[in-house]
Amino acid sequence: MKIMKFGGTSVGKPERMFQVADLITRDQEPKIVVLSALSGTTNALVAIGDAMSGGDKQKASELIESLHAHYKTFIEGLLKTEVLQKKANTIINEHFDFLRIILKISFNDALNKDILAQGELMSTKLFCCYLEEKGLDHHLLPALDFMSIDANDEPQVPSIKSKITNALEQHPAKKLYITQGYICRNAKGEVDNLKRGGSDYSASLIAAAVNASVCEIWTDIDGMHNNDPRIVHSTRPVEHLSFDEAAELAYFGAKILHPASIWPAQHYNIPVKLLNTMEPEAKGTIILKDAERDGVKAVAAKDGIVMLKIKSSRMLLAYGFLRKIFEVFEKYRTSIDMITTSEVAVSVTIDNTTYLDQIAKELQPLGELEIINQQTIVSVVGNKLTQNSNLMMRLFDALNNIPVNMVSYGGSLHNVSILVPTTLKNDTLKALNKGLFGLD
């Protein structure tokens, strides 16, 4: 069995729905199809919901009426028959009338997380309206019916595993289900998400769940590139990654992975395959367990990095300095992305900044704290990086007029991350294509 998952864009116009039929029925393969909101969906509901919690009903109910009227236009585009034209707009005035019923109660998370999974409801249901006129035999897997999280926002795996393999144990004769990403229950069985991006983690866990031979995350990119070709023209896809690089890369910026879904498919040893809906003969990237190469195979960015710098030449070598300032961030639950230590200071990044007054607050005892805003961390990335002899010579070569405010090398065999402020951020990208890569 394989997983395919289609996000946003690969959903988010009729013609593209048509194209995503064609994808799934081009082999027999059993398979399970993990959909997205339709693109656009979700910044919408999110809307709704901010709308809501200001106390702005009004805007909240124009915002509304503005989805649903979406909605029915694109159902006409989808479907042709009268009969599945009606069927469909019954499933999202079912839907509708529930995000008109939220604008007469109290308003609080849970019911925002029910807003937000709206998106994915949807999508599946119309998705099989037009599975249904087209004769492909299928069954509508519920997502809130298997997968979970608990009191901690992880999955539980064994709980998925043994929920999505009695669901499917019930439809022995079906090869195609169609299911949600993103959404889940969490502790308290109540909706919930996998957080922005979280399609991606949904179709990991669904195929380490049920052993899946291959799991297929399909974008609007062909793959996973060398650069950011917004920024930088002249890119390429990356054919071949480990998921040790693919992993580095997600977490550090490469938009077209989502970081978490790495981990369920590495453990479980699940090919991943990231492919471009609308070049589907392109051979996109794969991930397997080991790296095809040594060397250099691509360079991410990430943005909305703080850096604090604690400088204490009092404290610095005594013992449990570092202990202290740890244990402050893992009080804020707030994780470290880089860090670099002196003689008399000690610099950390973080990209969480919601308890940031309270972890400057906590660390200023600690000596002299100084806090640098609008950073990024670009890194670059591939296999054995610090075994190349060469490899930091031409990366500093390549950013010789850029300024850089930390180096983190050494810690992954996979990864070499540097902290530029973030108005440098595109020329450092370029400097690097061409320095690392010879692409101007």
The other form holds:
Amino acid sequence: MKIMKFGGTSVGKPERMFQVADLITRDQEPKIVVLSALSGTTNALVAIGDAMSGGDKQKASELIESLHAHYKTFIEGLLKTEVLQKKANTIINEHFDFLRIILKISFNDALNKDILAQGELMSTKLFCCYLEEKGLDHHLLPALDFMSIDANDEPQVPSIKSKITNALEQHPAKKLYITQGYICRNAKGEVDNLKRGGSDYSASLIAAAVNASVCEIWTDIDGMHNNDPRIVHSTRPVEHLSFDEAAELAYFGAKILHPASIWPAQHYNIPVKLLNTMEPEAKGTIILKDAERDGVKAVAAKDGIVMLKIKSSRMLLAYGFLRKIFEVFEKYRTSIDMITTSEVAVSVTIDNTTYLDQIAKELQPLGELEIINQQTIVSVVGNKLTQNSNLMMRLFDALNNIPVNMVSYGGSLHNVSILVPTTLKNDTLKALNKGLFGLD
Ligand code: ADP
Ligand code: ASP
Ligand code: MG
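For comparison with the form predicted on its own, produce the structure of the form predicted in complex with ligand ADP.
Whole complex next, starting from this chain.
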């Protein structure tokens, strides 16, 4: 069994869906195809939810109508026969009627998650209409029947495995299953999701659950590039990565992969391929257990970081000081990304600021607290980085004019991270492209 996941742009136009159908029928291996919402849809659904939570029903209603119009046009481009166009419109109308009903009832968080789920529900059903028109045998596997998160919002592969096995057993003769990325059920049984960009995570979880031969992530670029192509001009694809390297890049901001999407594949040792729907013959990136060579592979940047600096009120760091600090973060389930210590101070970074006020209040009695907002972690990722004696020299040479607030070196064999003000992120990435990769 093979998993093929197609992102928003890969299904965002009728012609792209035609291409997806070609790609999934190129070989005979049974497959589960995981689809995202059409590009732009989840953003539109977020905007609808925001308008409703802000009490602006008029705006929400306008957004719903304009999204509906987009889908009607999409169906005209996707399907040729009147019968299937009619069928697709009936399906889509039901989803938009649901959104219109939500407009009339009182808004809450659970309802918002129902709104966000509509994108993947619609894209998969539309794609199935197209497969039906082409006479391609398939079965739609509802993700809400098997994809779940526990009370801590964590997906558990064994439980997903038993549910998906059950679902697959009901249709044993099928070779092609279509399912939704991103959406799931939470511990209360409500509709929930795996956070933005979560379809990659769905694909990897499904791959782990069915022990797939490969998990292919099809997107709009030919693999993981050595730097962020949205910011730096001359980037190039990286052909091989280890799970550790890919996980660090995903976690530290390489948008091509959801931050958590590597661990299921890594834990169950399933190869992951990053491929380009628009350029299917390009090599892309293959992610396997071991790195194929040592050294730097890529850099990535993660915004929205807050630095907290706690200066001990005593001259030297008393033992137990670090424990007290960490306990505060643990209490508020806020994970720390970077940490540096000196004789009298500890600096940490966090990206989840939900409980920042409460955390600050509890840290204040422990020492002098300084909070520095709008920071970016820039991570240099590769294999056995700390064994490369001149890496730090090249790194700081490249960053000649950039003030660095924190450095994390030695904590991981795969990552050296620096913290810079977000205003200097682009300059930092460009400088590293030149200094570490010799690219402009
Ligand atoms: P999809 O909708 O297929 O999930 P995404 O937009 O989530 O696609 O991810 C693909 C995008 O990630 C690319 O178009 C690219 O702009 C961005 N990206 C950021 N960093 C990298 C990187 N290091 N390598 C490749 N793509 C990256
Ligand atoms: N549609 C969701 C999003 O835009 C999930 C995904 O595309 O991976 O975030
Ligand atoms: Mg994505």
